[in-house]
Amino acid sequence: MSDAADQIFVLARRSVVRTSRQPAQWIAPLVFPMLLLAVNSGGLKAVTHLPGFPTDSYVAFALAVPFIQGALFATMNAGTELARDIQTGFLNRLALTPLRGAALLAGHLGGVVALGLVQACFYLAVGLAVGVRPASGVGGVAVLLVFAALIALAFGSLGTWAALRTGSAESVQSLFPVFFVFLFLSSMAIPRNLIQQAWFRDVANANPVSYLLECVRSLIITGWNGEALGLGFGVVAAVGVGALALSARALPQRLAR
């Protein structure tokens, strides 16, 4: 146990470091979603006043969509290391150690987390700093932690798998934009029960990340809500179960290469 432990702390703090080095990686999770909620707190605030619209700050509405994109950051973030490091022949000299495969994994993951981690506390910071007061108080903002942390090792399996299955940099980046209509094609501008043209609406119940969405919304702006939270945590825990299983079945097929 004690050796496993120290693999995976040094495999991740290579990867937290590694990514602290390259700014592009760590800049545009924290600049890019801040840049589109901007945009669309005000160009969307008119639609606080529908009935039924939950609350009336835009802000505090739309503060749920960066959690997700960072998830798709970390997406590529994770799978463009491994891709890299297979590319580089890193992961090749690896399998001639004792390295055991659950730790190469937990360790690569754990610098995602560690930068989901960051992300999180970026976004809270700056919704705190706009006037944003989560309703369900500072156990909900320790949840949504949580739930941040969870979402970037879901997503970030993804994108190891993703790594692992082509071994190579830019096909896991080519994923970038089929990841991001999902987010479109969500609740991301407007509550679902609100979305008028019924075929949207049909994807948007249908889209798991309007729950991922929701979880998040929920501890923002209604407290707590449990069936919000129930669907979220249950999809999260879903892709991560499927996407960790993934990612375990092909490392030894790639390090036997």
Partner chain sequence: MRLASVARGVAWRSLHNVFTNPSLLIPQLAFPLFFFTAFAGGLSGVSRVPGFDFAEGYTAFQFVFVLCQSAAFGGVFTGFGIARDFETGFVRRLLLAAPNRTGIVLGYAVAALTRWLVTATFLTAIAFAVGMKVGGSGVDLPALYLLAALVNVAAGLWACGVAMRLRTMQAFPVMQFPVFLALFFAPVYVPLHLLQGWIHGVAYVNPLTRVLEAGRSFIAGAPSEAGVAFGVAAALAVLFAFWALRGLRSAEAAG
Second form
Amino acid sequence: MSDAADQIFVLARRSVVRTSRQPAQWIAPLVFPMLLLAVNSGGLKAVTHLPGFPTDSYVAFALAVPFIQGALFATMNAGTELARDIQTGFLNRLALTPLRGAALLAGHLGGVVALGLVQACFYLAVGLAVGVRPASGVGGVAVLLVFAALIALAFGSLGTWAALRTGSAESVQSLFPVFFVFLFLSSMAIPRNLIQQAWFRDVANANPVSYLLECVRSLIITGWNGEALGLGFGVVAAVGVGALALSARALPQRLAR
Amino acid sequence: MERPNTIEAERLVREFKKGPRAVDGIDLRVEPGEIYGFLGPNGAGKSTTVLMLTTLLPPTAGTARVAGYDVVREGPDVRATIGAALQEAALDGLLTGREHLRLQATLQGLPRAERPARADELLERVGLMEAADRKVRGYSGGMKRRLDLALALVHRPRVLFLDEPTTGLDPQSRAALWTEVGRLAREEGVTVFLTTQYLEEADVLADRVGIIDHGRIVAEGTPAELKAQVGRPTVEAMPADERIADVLARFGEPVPSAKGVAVRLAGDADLTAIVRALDAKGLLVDNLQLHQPTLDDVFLAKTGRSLEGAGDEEEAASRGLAMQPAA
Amino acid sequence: MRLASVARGVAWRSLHNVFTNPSLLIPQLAFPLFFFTAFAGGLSGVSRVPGFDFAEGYTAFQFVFVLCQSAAFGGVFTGFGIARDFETGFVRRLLLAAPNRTGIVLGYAVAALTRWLVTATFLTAIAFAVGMKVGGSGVDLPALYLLAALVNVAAGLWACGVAMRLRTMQAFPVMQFPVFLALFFAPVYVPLHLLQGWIHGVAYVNPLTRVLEAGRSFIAGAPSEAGVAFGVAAALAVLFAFWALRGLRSAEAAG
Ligand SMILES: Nc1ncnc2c1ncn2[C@@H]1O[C@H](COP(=O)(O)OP(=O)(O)O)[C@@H](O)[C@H]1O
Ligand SMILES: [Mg+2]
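With the form predicted alone in hand, show me what the form predicted together with the partner chain looks like.
Following is the full complex, with the preceding chain placed first.
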């Protein structure tokens, strides 16, 4: 292995090791989305009786939500961990080594993606256990996992950028409500065409999170759907490329070397 | 050919946007293998200087070179030459000591096969072998400092920066660190730039001392030279007796003393001569003391303040009302 | 008398903190408003589900939930403030200085209630502005607010008891989680009789279900099971008052 690959690997491993040693950091992203899934699939089961609802299993419909909540956790995890490194001076320690900025970002995000994948597999396993059968089959599950990894990468980069800009874990955490708002003002609970209030439908139409959800949802409940996949992967790519570019620009200033 | 491991700075300045001129035109020259003690109170500008010399903070003006490499233009070369333990021992509480060393060795580009042995060697050297596989969260302040030092040494740097390495440590940990730093300089020829708030540390450990206050070097030299600048030692004898005072007066000029009589020694007078003179007169003394001038006297002479507490007072003043309870 | 003056002092300080600090005040108003928007706006289609029989419409239906939710979380946030006061040493000073220590708990409870009244007023104004319908010309509305106030006091005392025992801000999840569970394992989106399976069973025994169903009957102008709901809410408040006072004793014992 080359030096750079070695460096990326040890940094990614550090981030995974750190998370695994803080139970709250990995239990919460596994348990909370499942709890919400349980609550909502119980409470909103009746909604499947609405004319035009795409499936008669609300769990299958709602299973897309945890994957997007995973993005939120990726953002928070990536952001607060890096911000903490800035606050404690650990980043200075890294800055004094021959480590390149790109390798630092790759290692940091590598850990985030690894955790994102673990989460996604867990959500999927729970879904299978309660009887959800992805309509797109094994190939669809593979695509779903790739999508989950990309979501973790894209949103992890967003959190990374926030940490680099603000340098404070508290500031990064104050972003949490913003993502929360995006998630709730989307097609999270009900398909867009069944939203009654016109203004809410407009908001959900304009909200990119709707397309992330619908991409996952299409793989689970309707099978292969080119439009949904295109929009979902398009949104992830746009967020990812934008956030990575911003992070790459902010990093040299933070390293100040 | 290796360049000599010197540290040089010329009119180095660092200004912060919403702050003072933290470093206000510093000139430095540290020779290869020398231990340079940078002594000053809290807020004097020590850490800011270290950050500039280690390439972590760009200077606002002036130049600095480490091993001949410019800290601004040749950052990677500087970083390859130096090791640094900064003021906040930035360790990851969730990793073990050994994990820290392995990580550092990889990032420093040590060959894979060398890494475990290097980690063990350094753990042994700083006395952390037993605690190597415990999480750093549970380390004491002294253990963290020693791990930080070990991490700074992983890639065998030829210039070492230590920012207040013993602040807050107990006397034993402090002495152990002094021994190790001294060994690095004497046996391996490492140049050491060490900041401290402690007079004793600068005095015992440093070959040369620079005293910094408000971003300026107010005095520089070997500890002995500096003390010589403020004056000769004084001798104090008790009880306060006129005949004793008369004898002492032969060795120097009288100075005030609270409990006895005292003189500031002139020329090459020493304690044995005084003892003999007193004995010759048959005079009995309860107590005879030689007071060497300390670096605190130097600081006092140069700034009009005592080093101990000089920084804390200012900090308290600047924090002011923020400390008031919110009730 | 001493009880009242200690309580007044503690309450005043806690309120002063909140109302002079936008980062504490804004979330307190924004979160309930947000949930109201997301639930009443986004899910209004739910009212077309066969069997949904709440006559005043989905906005009024969700208003009751969000009002109770804001009451419960308002109480929890007061508990969080107490935990912070422990970390800064403020409570220790209070324990030393206060002639009547029960007044400390009372003061925090009064502060929680006052905070929530501001939130409730705000939320009510918004709800009417977006055209919420109320049955029976609103004569039963005061009962709804009284019920929610009891929820607020109960949740505040619960969180206070946790704060007094754990004395650290790390205790926040411990305060929050049970309240979160109670709120969401209740008939949030549809009436109890439309819930099916295990969630129906859980919601049926959840005391907050009684509060929500009665609250919705008040806003519809057709009170039903009011006695049970008030009984449950008052019982919770009394229970957690003991919990909080015992917590105070444990804080005293810890010094
Ligand atoms: N990032 C910064 N922004 C603004 N002022 C700073 C910053 N870092 C240090 N200072 C100020 O510069 C002065 C010197 O600080 P420092 O170098 O840390 O002193 P020392 O290490 O000697 O205690 C202090 O007055 C400090 O408040
Ligand atoms: Mg310093």
